[in-house]
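This document starts with one chain, in the form predicted on its own, laid out as structure tokens.
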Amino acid sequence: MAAEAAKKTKPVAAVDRVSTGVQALDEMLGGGLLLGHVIVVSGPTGAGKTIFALQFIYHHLRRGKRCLYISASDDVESVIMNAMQFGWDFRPYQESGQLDLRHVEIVEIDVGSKITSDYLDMLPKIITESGAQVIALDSITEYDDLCKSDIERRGRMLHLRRIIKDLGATAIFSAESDPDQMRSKYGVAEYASDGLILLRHYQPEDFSLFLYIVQIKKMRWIKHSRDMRAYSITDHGIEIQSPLYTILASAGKIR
């Protein structure tokens, strides 16, 4: 009987959490992302999606994690230089092999101006062979652009998600948002992922403010804040501040 009682009262081990690299966002998530999750960070041009992805990777490089960063738009040297603007020096981690930093060519154009692409098959292979614990893809939109239908987009996204889970890795995919800023370009990535974090612009009708707003729209298996909170892009990366309702109630003062 005593043994049975001990089994019943034995505390359950805490679920592993993975930091986003932004302390206030971790607090909104109740401690961070779940290990093995694939999260989409969606927003319009200039919202800081690339900065978010770089900040996420740098945070985990400093903690000794094997990381993979894939850029569909910037070459490797540009990624390194952009990160340096925030004091994040990727080069030593790249040279040691702790960071696998990739630029991928989405399409190739031959001498006859024929456009071809093997990116749909190449990306899963890159991720599988990386052995990474932490992954950032900037962005998933180019991958979706190459798919011929929403069914293909959903299927390929689920395939990437399964590869990442099999690795035991945690990933953030940035994504361009629709003009309404409430979903990614095709509205597919968030449904096939474990979570959606929205980066948005906010301006009231009287044009008295222009704010960047972050909101956790979806996060599987996590009890999280649904507040819309203001954030800034500082010299040290993304910093999250007051809830939107607090700012409006205080005549636009940001804390």
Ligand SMILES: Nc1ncnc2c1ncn2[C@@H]1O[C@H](COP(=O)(O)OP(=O)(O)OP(=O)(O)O)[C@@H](O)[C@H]1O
The other form holds:
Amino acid sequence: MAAEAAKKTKPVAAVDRVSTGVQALDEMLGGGLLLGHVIVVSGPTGAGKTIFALQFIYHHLRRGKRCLYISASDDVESVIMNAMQFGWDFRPYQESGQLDLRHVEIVEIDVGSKITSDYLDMLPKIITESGAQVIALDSITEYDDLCKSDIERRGRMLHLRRIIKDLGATAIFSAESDPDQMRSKYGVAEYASDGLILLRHYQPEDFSLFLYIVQIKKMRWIKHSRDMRAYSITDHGIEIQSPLYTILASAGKIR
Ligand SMILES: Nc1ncnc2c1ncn2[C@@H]1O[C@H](COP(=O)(O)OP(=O)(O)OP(=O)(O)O)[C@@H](O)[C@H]1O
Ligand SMILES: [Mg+2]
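Having seen the form predicted on its own, can you show the form predicted together with the named molecule?
Next comes the full complex, this chain leading.
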């Protein structure tokens, strides 16, 4: 009886966490992402969005999860080669079927030179049919680019989120940021998602430093750190370092 009651009152948020694949980021999140959430990782070019997505997927492949990785920019061979640089061998998982690795062709030009694409309808189908537990889409920006309005962007993003939640999966969508680096290109994906992890470059006016900074801007239902932390891209992937204020203080930039 007591066990039955305990089961009914078990707080979901306390147990059902999903690692980002980056330990220090999981700690900033108080244990990881929430199962069923769709998180946007937004950043400028070269910030490490693709590497982050690969790291997330590899972490879960190693733990036996069924994964889906969708690249809108790189072909399958390039994705495999890029991952290999970090010692992440996707091939056996792909061969066994545990990993569904896809390159999606965005634009097709038909006979009348009319530009068309079935990607908008294809993506929800790919996700539904994958039955994946862990999903990375690199990136949502190509999908957003095809939408005609913010209303369509929001509606389609909410639809993807619903599909992922129904699957019981957890997803990371990378997103190109706008020039001020504070939001995604259209500023819509983060509102329709469960969380936003912001990657950005930081350089003081005297150019004496160049840092990559990560900050959790939003994470629904989670009490998380809002620290700005420096990170590096190393041969092992993304590694989180000290808080920005510590680095600036030790460089004599702030007191
Ligand atoms: N082995 C490595 N060691 C250190 N840094 C690396 C390594 N491989 C790549 N990088 C760094 O990672 C950057 C690329 O990261 P990534 O491709 O994930 O960026 P991105 O945010 O996806 O960019 P884009 O928006 O153009 O796709 C390179 O510009 C380089 O600085
Ligand atoms: Mg990329």
